[in-house]
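In the form predicted alone, a lone chain appears below as structure tokens.
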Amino acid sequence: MDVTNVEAAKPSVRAFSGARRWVATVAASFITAYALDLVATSLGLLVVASGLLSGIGYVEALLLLLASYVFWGSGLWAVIKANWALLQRTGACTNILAKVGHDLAVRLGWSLRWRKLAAYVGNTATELAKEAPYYIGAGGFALFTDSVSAIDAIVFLAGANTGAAIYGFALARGLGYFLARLAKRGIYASFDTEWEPGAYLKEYYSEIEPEERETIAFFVDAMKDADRTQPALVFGVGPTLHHVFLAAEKVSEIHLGEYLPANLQEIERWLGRDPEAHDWRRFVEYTLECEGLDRPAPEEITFREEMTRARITDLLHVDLRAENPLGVENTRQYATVISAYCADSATGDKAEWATYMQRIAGLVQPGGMLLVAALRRSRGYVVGGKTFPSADVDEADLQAVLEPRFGRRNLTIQACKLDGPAGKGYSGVVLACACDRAERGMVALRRAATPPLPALSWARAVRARAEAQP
């Protein structure tokens, strides 16, 4: 998800900000605490003093409170991933520790799976807590008064586990409603005051996630007709360089645009080989294979690393609520262009982001190429605990947006999914190949008269004259 622009969360409809998030944590904790308590209490009291399970025995009453148990857990376990869907939205939920174990986990720099399991142990940790005075309760009144017996303190605790589940499904369910009007308010994190280039970097790539893979290597076959003589514009680059290493040795130059000014210094930190810039070698990498190379030496990666430092040559601000997305005086249209998880991500409004993506086309020049990658039918993707805003499109919406430009047969669309759970708010991508394919021909007659660029050339000497070496 490489940001580019938009305050997509406005002052009225934004998300929950520092300390207000505590502040609802708490308030949250307590009513929930308290409702779940009267709830528990009532039904408990309300099985024994009706007097329908008076004549069980101790098996049977047992057995029942073990039932009560596995219904317990289930509406705990609702509520469990109803709070993690919330702390994801919204960085806030109605339990503290879990809360308190999420926060601390995303300080720690854990992942996402090891947040997920500190919030989990929190949330449980606090429900099994709650048990304790209901055992109490039930046992002393059975030890110390004559009025209670064992068995009426056993019935009362499994109706109270039945009040307690019922409860935790009501609970649940409220949250994924509330969660469902977030999603259609339109209410997230914002861009220009809660995204932290340094918690996306860490979180996205570390590794070379799934999605990544699909999109760098779509991206590398697109690029075999990139006019070799023209630049290209990486439009929200966000602070990532991922794809613009597969671009270097395809175009004369390159240039990045991107809205936030905290990425662009990060892309500007690995520019000027500073130690603490985010290392991409393991991208370069993996690009190079997906170019044809086995086992790319480090001296390959190195080379790559360097032609495309040469080959960036200007760093432009963006806006994609503007008109002219690269400013009033810039008018300029590209042979090239590549927005990977830009517009998609920058809003959750499926018609803004229509109109974003119409701006974007309209930065490639009669004939040119655009690349394009976006989420799949995605809401909103996790960075860092905050919530930001997907438009929820898919292969379909983005074919409607971008034939009127290019036209129908000069579209390449690839719809993917990803193993495993949408963890981070998505399960999909897609990605789009708009090329004029009237105009192949012209530049396939420019490519053959332009000198091929020495990046993969070189690569294979060098790893000609190492394996020559005895």
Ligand SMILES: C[S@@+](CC[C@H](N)C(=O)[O-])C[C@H]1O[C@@H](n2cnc3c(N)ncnc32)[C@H](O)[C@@H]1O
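Throughout, rigid core stands for the largest set of C-alpha atoms superposing within 1.5 Å between the two forms. On a predicted model such as this, the values are computed, not experimentally measured, just so you know. Residue numbers count along the first chain shown, from 1. First, how it differs from the form predicted in complex with the ligand.
A displacement of 2 angstroms or greater separates the C-alpha positions of T124 between these two forms, with the rigid core held in common. For G236, a C-alpha deviation below 2 angstroms is recorded between these two forms after rigid-core alignment. When two forms of a protein are overlaid on their rigid core, residues whose CA moves 2 Å or more are considered shifted, and G75 is one of them between these two forms.
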Given for the second form:
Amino acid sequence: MDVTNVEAAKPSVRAFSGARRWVATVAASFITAYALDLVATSLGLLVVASGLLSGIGYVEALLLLLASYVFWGSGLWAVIKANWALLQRTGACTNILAKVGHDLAVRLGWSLRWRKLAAYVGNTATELAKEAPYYIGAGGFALFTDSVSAIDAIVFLAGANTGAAIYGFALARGLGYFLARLAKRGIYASFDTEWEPGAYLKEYYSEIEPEERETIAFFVDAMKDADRTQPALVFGVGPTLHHVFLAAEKVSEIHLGEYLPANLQEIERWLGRDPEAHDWRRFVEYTLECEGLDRPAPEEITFREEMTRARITDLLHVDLRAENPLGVENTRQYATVISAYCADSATGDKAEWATYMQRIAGLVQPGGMLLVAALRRSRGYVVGGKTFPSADVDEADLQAVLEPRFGRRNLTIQACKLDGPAGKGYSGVVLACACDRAERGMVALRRAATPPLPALSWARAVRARAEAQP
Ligand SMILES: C[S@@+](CC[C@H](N)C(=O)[O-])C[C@H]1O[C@@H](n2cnc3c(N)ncnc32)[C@H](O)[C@@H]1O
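Given the form predicted alone, corresponding form predicted in complex with the ligand:
Up next: the whole complex, starting with the chain shown before.
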């Protein structure tokens, strides 16, 4: 495909690479450990020396110590979470053991949840170990010198804990600020060189994640109004098919558009029934359930898979950086366009995202329907330990970009807040359906039946081409 009209692409680079991540981690670990010691010890000594708490009894001292531990624990928790975000984003952090745990878990092929646990355990173990010198110091002074009483030692520990907590909150805030600056500068992993379809499928599509439950249900509902006589385009399909099954029964043909050849190869594997291809049956089952089928039988799932294979008639290379994302020669428009997590993922820049969305909207023919899903207020999401861009958009942004093209009354926009995936870089999604129902008087008639299958599916076309070759 000729993509000569591609605009100058912004290079996207990883924040750190290889050994530099280790050097950065070791340096940051030592600097932050010494800084923590300095702040905690100083505050502990200051509280004792000030005499502010002189005269308190054992019980009060012990209660104070207990309270200081709660405070210390919350500061530690803030640092652990900030370090995890930093690890995900850059591959480096301020704790050597957290990085060791994380990198080991990656090597062992552990899931994101276990990697996180490994990093958390490493981080916590280090912080607990750092407490030991304070106990030895305070206890030693209390035991072996007359000038330091046991209560003084407890007050020192409480002061040191408070210092450590304040330091923890400050460090976590600083790391958050650092990450925000990285995002602002557009420093992300590159789709061209760092995207791994296998890692994406494993991390996000081993089971149906909450965002996909919402997205598929929303799309299934919207597809009731699809024009059954016309082909649909799934734009930026990635290596996935979970938004394709829901179109199979509702449109005449399906064209799949994707930027990365590696992703299209993953789709081809599924179309060609490669035993190693990703298993989408659970997603097909959920799609059928959303369509109203109670507990779909295995044959019904297989039937939908086969219908999808037969309905897919074209795989297209697309690029949103081009004025015409389908290619210079291809000015085609579609009655139905589905684009999930593509424009918001192709860039971390909101203005660029708006341009990309306009280009996707431009692929919809007059009176047609556009279905969109985007991560909500996310600056990046993690795949295989690398952070890819996200344009930090929400429902107001989507409304602003779609309204001029489709009109307010033709838009349905839904924001979904999610529990759970915040560690991956997002905690919500926004879904939109732009459908000019007024212009589509025939829709009710067209809803009646499943359209006949196309004469030549993609798989059959490939087979026919292969057989025709001498
Ligand atoms: C997060 S994936 C979404 C894939 C799929 N739609 C899904 O829901 O899982 C983001 C997609 O955007 C595509 N992409 C990245 N840069 C692009 C560009 N310049 N033009 C079009 N698509 C692009 C990637 O190849 C990838 O398939």
